Every structure is written in structure tokens, then in C-alpha cells.
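For reference, the chain that follows is the form predicted alone, supplied as C-alpha cells.
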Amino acid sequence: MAVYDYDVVVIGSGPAGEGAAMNAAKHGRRVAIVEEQDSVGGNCTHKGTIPSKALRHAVKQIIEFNTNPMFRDIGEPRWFSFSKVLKRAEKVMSNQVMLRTNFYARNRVDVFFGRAEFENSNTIIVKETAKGDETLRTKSVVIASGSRPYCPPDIDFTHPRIYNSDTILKLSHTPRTLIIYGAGVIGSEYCSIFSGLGVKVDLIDTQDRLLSFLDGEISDALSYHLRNTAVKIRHNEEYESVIGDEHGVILNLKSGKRIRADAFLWCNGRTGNTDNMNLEASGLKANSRGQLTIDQHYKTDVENIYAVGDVIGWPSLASAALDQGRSAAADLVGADSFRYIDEVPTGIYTIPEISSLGKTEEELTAERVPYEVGQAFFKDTARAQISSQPVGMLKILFHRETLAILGIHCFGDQASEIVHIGQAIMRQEGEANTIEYFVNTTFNYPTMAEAYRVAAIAGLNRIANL
């Protein structure tokens, strides 16, 4: 058995693992990364963020072709199969793997493909490799092993018509009807993708409204636009049983409803990938969801072991995971750049997309904060009219007296990009963080960004005569 010595061993090569490995290597540490799959990138690249967003982009292009009258000179509306659209995502995934492989090579980070298993808190055995088991001795460990879909044992996920959010990427046909169980971020995104392909979707929500953590007006807007594409949303429902047969899948709900569809997609909950690494040998124990507890420096209960990304729970976003990994590495090398990631913009890639940061109206109302609202509707902006993307709005919540920006909420095309302008201003201190910035700054015209100026003027007009 080959034995290697390192300063840092990172388990998992998704965004969190990559962030940790790169930052530690940049600070002169000898770093190894262990990846259970046969190429780098983690679930983010192979099963999650990258494929789903590439799918969404392709479907969005199909929708534009089918709905824009200008394209009728080219041909009549047409629909594409899921497998054909997936080929576009596979190309992006391949490019991402190549890019990240080069990152590790340039930074002299050794990559081991196999399953990481603790022997103790300073020793990791890499199992199931092409060379046999290999031993990595290390001073520090960063666990960035990610998560996978939670699959309840009473549902037969081996059935060819029953999928979870990982296995759906192996779907080889386009169902006419689909049941999606779970209306969180992943369920809502796949709902948009399939309805955009012309699939009739039943979206089963265990809550009383979609994405209840969002500002209520934004959540309502998403519900309206999903229903406008013939999605049937069923709130406050729980499954009784899921039965697959040769013709499709029957979902029995506890409310007594019965729904049949060609296929079934489970998108309800995720589990941390900690169950196959002999965690107990390191002195750690995961909770019932496979997640690890950390302090404000991403340290676990074992002094030399850090944990970052999905394996620690909230916010379970690729953007936050990358920063968490970098921060954990900064802490273990003693760098000044450490920060605890506690302010993260939400990006939801439905069609149209959603992004938000800061407080919602509901939260401000409950906290008795005197706030006001400035809104800009995209249908009234020249850039949205030019791009034929008039659906959506930008909403700025600000303090009625100090004018400080309290929340940014955006629904519509490029929402995940637009929100970062507001984020940059919210991060400023004192008078720089007020809605007046958007009035006193000239924006390019026509742009989507000028929605900030429109919304700011509207908001200030609302308080002008108070």
C-alpha cells in the first residue's frame, strides 16, 4: 500500500472542495484531493448545478424560438426531446471537468480517485482505486463530500419510471406527463425545464406556498407563471405511496387524491455524503441527515478537521460552498482573508429566474421595521422590450427614515445577475448604503440595470409627501 504525506487532504472536488484545495495550495501547502467519481467537479458539475442550468438555458432558447413571431420566417414551432437537450448539458459538463482538471495540475494539487475512508483523524485510506488502496497522512482534513438526494425506502427508485434529481439526467425519452414531488428550489427548477419542453407537470408541494422563504410577492409571481404554462400545483400534500407499473406511475396522496403520470421525479430533501467514510474513526458523528456540526470557523468537533459545503447544511448553494472552502483553508493556514459566510444571495433558476438578498416584506413587517417599497416592472423598460423578456420586476425594500437598503428581490430574465448590483451597494457602510445611490448614479441606457433607478425613484416618490 502506497503512503503519501500532505499538509491538507480535501475530501470532495465540488465547489467547496475546490475552494479549499486551491486556497491552501496558493498558501504553499502540499494538498491532495480525493474524489469518489472518476473525474473532478463533484455533484455540482455532474449531477446538480451545471447540468440543470445548462438544460434550463437550452429550454429557454427553445421557448423563445417557439413564441417569438420573428422566427416564423425560419420555421414552425417545434419541440425537442429531453435527451437531445441533455446533449448540450453534457458538453458543458465536459468543458467544466477539463477546466477544473487543469486548475489542480497548475497548482500542484494531487488528485486521487476513489472512496475516502478515515483510519484516524490524521490518516485517510483511499479505497477502490486503480492502484489498490492508498494511504494519505495529513495534518488537516477538509470534508467537502457534498450531498445526494434523500430517497425514502418505501419508494422503488430502481423502477425505470421513478427518478430522483440525480438519476433524472439518465432519462432517455420525454414523458408526456410528469409528477414532481417536492416544490423546493430543485423541484421548481425542473418543473420549469419540463414544462418548457411541453410536458404536462403536476408539482406536489408539501408546504402552503412555493418557496416560502422568498418574499411573498415573488413567490406568488412564480406560481402564476408556472400555472400559465399549464403546471398543476398542489399545496399541503404528502405522499401515501408511489407505485410504478409498465405504463407509468401512480401517486397516492394522504389527502385521498390519486395521480397518474408517465414518470415520477422525487425532489424532496437531501442527505450529506458522510455514511461511507468510516467517520467514527476520526472522532466525528454526523446527524440523522448526514450533516456535520461546525463552529464559526468551519471547524468540526475534531481540532484538525473542517467541514464545508452541502455536508454542513444551509445554504447548500454552490456559490456559498466555494467561499466556505476558501475560508476554511484561510483559517487552517492562518491567513487574514477568513470570513464566515452568512450573507448569500439566493439564485433560483426557474423560468423566469429569481434572485434575492436581505429581508423580505414579511420579515420586516414582523420586526416592525418602518420600510417602503420601490418597484420597477420589466415590461416598462426598453431593454426588456428589445430582448422580448418583459416578464418580471425588481423590488427594493428600504428604511423609510434612513433610506438604507434592506432587501433586494428580483423576478425575471437575468435576475441572478441583476441582484449583484444591489448587493454591492448593500455592502457599503453609512450613507453609501441608501436607495439614493441609484438616483444619483447614471446607468447605461437601455439596460436591465436601469431598473434600479426606476425602482428607486418610485420608492422615493412614495415617501415624498409623508
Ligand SMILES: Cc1cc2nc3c(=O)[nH]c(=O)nc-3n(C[C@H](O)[C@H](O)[C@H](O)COP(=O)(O)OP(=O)(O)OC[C@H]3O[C@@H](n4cnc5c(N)ncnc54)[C@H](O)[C@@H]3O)c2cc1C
Contents of the next structure:
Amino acid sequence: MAVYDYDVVVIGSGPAGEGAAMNAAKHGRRVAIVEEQDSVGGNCTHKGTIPSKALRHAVKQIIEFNTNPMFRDIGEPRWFSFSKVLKRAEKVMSNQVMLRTNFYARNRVDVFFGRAEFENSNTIIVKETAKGDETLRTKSVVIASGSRPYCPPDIDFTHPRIYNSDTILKLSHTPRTLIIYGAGVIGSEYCSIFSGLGVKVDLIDTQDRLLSFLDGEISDALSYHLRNTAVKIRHNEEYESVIGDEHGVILNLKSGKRIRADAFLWCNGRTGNTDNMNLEASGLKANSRGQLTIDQHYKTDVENIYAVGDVIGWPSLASAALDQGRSAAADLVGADSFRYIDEVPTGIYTIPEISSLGKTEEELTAERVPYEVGQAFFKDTARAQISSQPVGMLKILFHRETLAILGIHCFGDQASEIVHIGQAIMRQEGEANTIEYFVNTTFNYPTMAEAYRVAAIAGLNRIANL
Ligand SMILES: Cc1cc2nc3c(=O)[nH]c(=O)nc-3n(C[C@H](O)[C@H](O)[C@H](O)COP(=O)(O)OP(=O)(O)OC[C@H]3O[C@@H](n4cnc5c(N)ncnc54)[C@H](O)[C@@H]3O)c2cc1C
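Switch over from the form predicted alone to the form predicted together with the ligand, please.
First the chain shown before, then all remaining chains and molecules of the complex.
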């Protein structure tokens, strides 16, 4: 068995592992990364963020073609199959793999394909490589093994009409009707994708409102727009059984309802990938959700082992995972750039898109913070009119006395980009983070930044006469 020596071995090549490997390599450490799949990029590239965002983009283009009257000169509205839009996503995925493969080569990070298993806290065995098992001895380990869909044992996920968010990418036809169980971020995003393809979707929510962590108005807006595309949302429901047959799937709910559809997509919960690496040999133990506990430096209970990304739980976003990986490596090499990632914007790629940062109206009310609201509707901005994207709203919550920005909530086209303007100001120290910035600054025109100016003026007007 070949034996290699490293300063750092990273398990998993998703954004968390990549961030850790690159930063450790940039600081002169000898780094290896181990990946169980046959190419780099992690579930982010192969099963999660990238395919779902590429699918959604293609679906948005189809919706634009079908609804914008200008396109009627070149043809009648058309429906595209799921497999057709998936082809587009596959192209993006392979481009991403190529790009990321080059990063490792350029930064002299050795990539081992195979499953990493602990022999002890300083030794990793790479199993099932083309060359046989290989041994990596290392000073430090970063576990960045990600997560997978949680699949309850009483549902038959081998049935050809029952999918989870990984296997849905193997769907080879377009169902006429689809049940999506779980109305979290992933369920709501797939709901937009399938309803945009003309599929009749039943969205089953186990809670009493969609994405209950969002500001109430934004969550209501999402419900309204999904219903507008014929999605049937059912709240406060729990499954009794899911039964697949030759023609479709029957979902029996504990409330007594019975729903039939051509296919069923499970989007309820995820499990950390820790059961595949002989974790006990490292001295670590995962919790019941397969997740690892870390301190504020991404260190586990074992001195030389860090953990980052989905495997540590919240916020389970690619955006945070990359930064967590970079930060863990910074801590490991003793660099000043370490930061604990505790403030992450929400980016939800439903149609319409949603993004937010900071407190919601509900939170501020419960905390008795004297706040005011400035709102702007996209339909009233020149840029949204020009781009025929009138659906949307930007809402700035600010302190009535200090004028400090307390929350930014946005839905509509490009919301996940637009939120960053507010984020940059909100992050400033002292008096620089007030809503006045948006009225005292000249922005390009026409841009969606205009929405900040409109919202800020509206908000300041509300408190002017009190
Ligand atoms: C449908 C969907 C849509 C999403 N959309 C977004 C979005 O829009 N924005 C966003 O920020 N986040 C999104 N996410 C979440 C995002 O994909 C994850 O937060 C991110 O992938 C986590 O990165 P990671 O590096 O921790 O793990 P992963 O990307 O899960 O990568 C972990 C890697 O580790 C490998 N691995 C596991 N065990 C071993 C082992 N023993 N040996 C070797 N390799 C191993 C796995 O094969 C995998 O490649 C989405 C997720 C899903 C499912």
C-alpha cells in the first residue's frame, strides 16, 4: 500500500473542502484532498446548488419566452421537457468540474479519488482507488464531507416514481403531476422549477407557513406567486404513508387526505455524511443527524481535526461552506484572516427569487425594537420595467432613532444580487450603516439600486412627521 505524508488532508471536495484545501495550500502547506465521487466539486456541483440553479435558469428563460408578447412574433408558447433543461444543467456542471479541477492542479493540491476512512486521527486510508488502498499520514484533517437527503426507512426510495433531491436529477420524463413533500428551501425551489415546466404541483408543508424564518410579507408573497402558477400548497401536514404503484404515487396524510400524482419528490431534511469514514477511529462521534460539533474555530473535540460545511449543520449553504473552509484553514495555519461565519444572507432561488439579511419585522416586534419600514416595489423602477420583471419588492427595516439598518428583505428578479448592496452598508461600523446612505449616494440609473433610494425615501418620510 502506497504511503504519503501531508500537513493537511481534506475529506470532501465540495465548497467547504475546496475552501480549506486552497487556503492551506496558499499558506505553503502540503495538502491532499480525498473525494469519493469520480470528479471534484462535491454535492454542490453534482447534486445540489449548481444543477438546481442551472435548471431554474433554463426554466426562467422558458417562462420568459412563453409569457413575453414580444416573442409571439417568432413562435407560440412551448413547453420543454425536464430532460431537455437537465441537459443544459449538465453542461454547466461539467464546466464547473473542469474549472475546479484546474484550481487543484494550479495550487499543487493532490487529489485522491476514493472513500476516506480514518485509521486514527493522523492517518486516513483512501479506499477503492484505481490503484488499491492508499495511506495518507497527516498533521491535520479537515472533514468537509457534506450531507445527503434524509430518507425515512418507511418510504421506498427504490420505487421508480419516488425521488429525493439527489435522484430527481435522473428523472428522464416530465410528469404531469408531482407531489413535493417538504416546503423548505429545496422543496420550494423545485416547486418553482416544475411548475415553471407546466407540471401541476402539490406542495406539502409540515409547517403553518412557507419558509417560516422569512419575513412574513415575503413568505406571503412567495405563497401568492406559487399559487398563481397553480401550485396547491397544503400546510401543517404530515405523511402517513407513501405508496408507489405502476401508474404513480399515492400520498396518505395523517390529516386523512389522500393525494395521487405521477411522481413524488421528498425534500424533507438532510443527514451529515459521517457514517462512511470509520469516524470512531478518529475519536469523534456524530450526533443523531450525522453532524459534528465544532467550537468557534471549526475545531472538533479532537485537537487536529476540523469540520466545516454541511457536516456541521447550520446554515448548510454553499456560500457559508466555502468561507468556513477558508477560515478553518486560516486557523490551522495561524493566519490573521480567520473569521467565524455567523452572518449569512438567505438566497432562495424560487420564482420569484428571495433574499434577505438581518432581522424580520416579526423578530423586531417581539424584541420591542422601535423600527420603521421603507419599501419599494419593482414595478415602479425603470430598470424593472425595461427588463419586463415587474414582480418584486425591496423592504428596508431601520431603527427609528438611530436610523441603523436592521434588516433587508427582497423578492423578485435578481433579489439575491440586490441584497448585497444593502449588506455592504449594513456591515459598516458606526453611523455609516444608516438608511441615509441610500439618499445621500448617487447610483447608476437605471439599476435596481434605485429601489434602495425609493425605499429609503419612503421610510424616512414615514418618520419625518412624527
Ligand atoms: C437541491 C439543492 C439546492 C441547493 N441550493 C443552494 C444554493 O442555491 N445556495 C447555497 O448556498 N447552497 C445551496 N445548497 C446547499 C449546498 O449545496 C451545500 O450547502 C453545499 O454543497 C455544502 O458544501 P460541502 O462542501 O459542505 O459539502 P458537499 O457539497 O456535500 O460535498 C461533500 C463532498 O464530500 C464527499 N465525501 C463524503 N464522504 C466522503 C468520504 N468518506 N471520503 C471522500 N469523500 C467524501 C462527497 O462525495 C461530496 O462530494 C443546495 C443544496 C441542495 C441539495
